[in-house]
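Here we start with a single chain on its own, the form predicted alone, put down as structure tokens.
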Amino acid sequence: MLDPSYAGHAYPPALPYLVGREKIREFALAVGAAHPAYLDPEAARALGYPDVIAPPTFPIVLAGAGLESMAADPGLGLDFSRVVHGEQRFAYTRPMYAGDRITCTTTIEQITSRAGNDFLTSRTDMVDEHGEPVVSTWNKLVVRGE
């Protein structure tokens, strides 16, 4: 059972993540994202970007640090073996691209219970090395009851 008093709790920022071309390429190929701006630096530059851009769902890779923080927090009571992924959404300020050094901060926005299940909504805000917003992602977890 999740502790509802954790709504509003922010975890310390994760260590900066250096977004690399190869990681973007691997992710793009894994999800079938074939746009040239994900794979070819010249194609990305022709569109006005400094390097290849990440596919829209790439930030889920970085959001994993916040999930790890929540799972490791004994006070929250998150039993990850009972978790089902409920929803994911992204709100971009700008595309993420190779060379970005991204810092993620995860905040628990809401904890509710229904029909014996707990629902946790977290938001991970991602900023570049200058503290400028890049993207925020929301993750809803369903923690199945006994």
The other form holds:
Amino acid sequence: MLDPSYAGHAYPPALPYLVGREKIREFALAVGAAHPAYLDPEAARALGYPDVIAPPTFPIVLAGAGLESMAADPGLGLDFSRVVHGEQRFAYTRPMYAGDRITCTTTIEQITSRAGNDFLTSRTDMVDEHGEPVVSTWNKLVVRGE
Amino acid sequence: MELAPRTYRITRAELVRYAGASGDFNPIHWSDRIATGVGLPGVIAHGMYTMALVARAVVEWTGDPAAIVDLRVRFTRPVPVPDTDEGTELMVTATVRDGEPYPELVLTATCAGEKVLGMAVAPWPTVPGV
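Beyond the form predicted alone, can we have the form predicted together with its partner chain?
After this comes the whole thing, all chains and molecules, with the earlier chain placed first.
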């Protein structure tokens, strides 16, 4: 059982994540994202970006730390062995680029129960080194009842 | 308006590669023993890998690498990936509907005729005249 009083709880920011060209390339190739703006800095600059940009779901790489914070919090009571991924959303202010130094803050937005299952929605806000928003991602987990 | 469906083949090799690239090493995505132990039919694809293929389809339809400003998906069924050369196939379909301030794409992904992902909505600002 999740502790519903954790709604609104925020986990302190993880150390900044430095977005690297080669990590973007590795991720892009793994998902078959072949647009040159993901792979070639010159092609990205020709489109007006400072360096290669990350494919749309790349920020999930950074969001893992927030899930680990929740899983490691004994008070919350999140049992990952019974977790199913329910929903995911990315809302961009601007694309993420190689060279970005991104700080992630994860907040639990909602905890509900229905038909013996618990539902946990968390939001991870990602800001750049100037504190400007880049992307927010929402993750909804379903914790199957015992 | 319906867009031409896009299909993507998923084999175990893709899942291993995605695990490494994403950092998601949950064993239900690479171990049949562990996957069946928690009641799954076998190894399943990462939901986030399926979502990445949906995003890839949007980028391929638009030609714009930053086309996606807001993408939401609901995972409705697991995507089993058998340990064969053929693996499985994911089909991504989309229709364009009116929305504010832009038209929206309503996306669905199916695998072996079953809907595995829905409620995916992305603004569709780049189609002239829609």
